[in-house]
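Have a look below at one chain only, the form predicted on its own, in structure tokens format.
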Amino acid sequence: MDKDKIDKKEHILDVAEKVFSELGFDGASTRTISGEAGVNMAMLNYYFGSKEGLFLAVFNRKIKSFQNILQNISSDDTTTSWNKMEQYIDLYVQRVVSNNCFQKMLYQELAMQRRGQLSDEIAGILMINVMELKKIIQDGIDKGEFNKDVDLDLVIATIYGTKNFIINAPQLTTTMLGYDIQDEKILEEVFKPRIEAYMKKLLRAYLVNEHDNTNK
């Protein structure tokens, strides 16, 4: 594919991640994408085939890179597994901040509980980065530097459950926290940095076997 259609491709791409945020995946057309991407139906429907061929390469378009990332995190041999843990609370916290926009379409579709393959198939994108952060806590505790007892499955609710709430519930948490949750800025500058310490501080208390010398 030449660079032309490479950039248009993605020009589409970005066009459908705003739409399928604002109005839903019920709610958004190929119609209103294919109008605000200023292409043509053909052209839409040639690249995506359908409106989920359209917001599954949306969605795997963000959370394969992170897919990479993570695995790479995962098989590095050199550090620890708390380490490790921290290097994915940055980064999963920074993708969450720079990529609202995305946040809120992903969880929009995930909160229909819906079935069917649409569903299915982003369930199973998902649960590649859910037992890459398994495989990292479990290595942990094989190596003896987590706790034994550690509870794999609610860690991860805990770190995804946290960033839901506060993001996905915006009116609510606005009020708790006393700042616009979604003024970028503040995002950036106050919320980023208080849960990426608030998260480090949370799991390593749990986390962390302190008889072992490895993390300290």
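Having seen the form predicted on its own, can you show the form predicted in complex with the DNA?
The next block holds one chain only.
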């Protein structure tokens, strides 16, 4: 059946995403991927041309869904900048929690600018989201809702960086936090509310001008 063909490719992509996430591009051998997917090695080249082609296929499949929701938040004029920040944090944490394996691979590959072409492509797409977040904060500054001497770019580095550290250095964070950060159930039920509360408190303390409460 035609459905079987599609399902098989999708199955390979699923497995490849998992293996790439766990071992990185170099660490994930085509033998491991094909073996784990239960297909012949040659099928990877048959379907995707090369190992890099397979990786790009995994990447492109994932990035499609991202941008719309974020832009809806950003362009909403009926609410405060801080409320947008809270919405963004919730959205972002949710996305990370349900895609943490993929996120990890993404920034692993980004850190290795050996394959310049690939990592530049990733960076370009991520920058769209960065600029959207930047706009939210800048609006808050312009409206006087946020402190005007906020270091915009470094705040963004903190938001993404805090998340990345937690999921990209699990040996450290699991020991620090006292529970397994790679356990999906724990991630959803324990970690998610905790990181949400923390990020909001941290950013509010830094961003919001508490002495000028005209906006709330």
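What you are looking at is a predicted structure, and each value in this text was computed from that prediction instead of being measured. C-alpha atoms forming the largest set that superposes within 1.5 Å between two forms make up the rigid core. Residue numbers count along the first chain shown, from 1.
Here residue 152 does not count as shifted, since its C-alpha moves by less than 2 Å between the two forms after the core is aligned.
Relative to the superposed rigid core, the position of the CA of residue 199 differs between the two forms by less than 2 Å.
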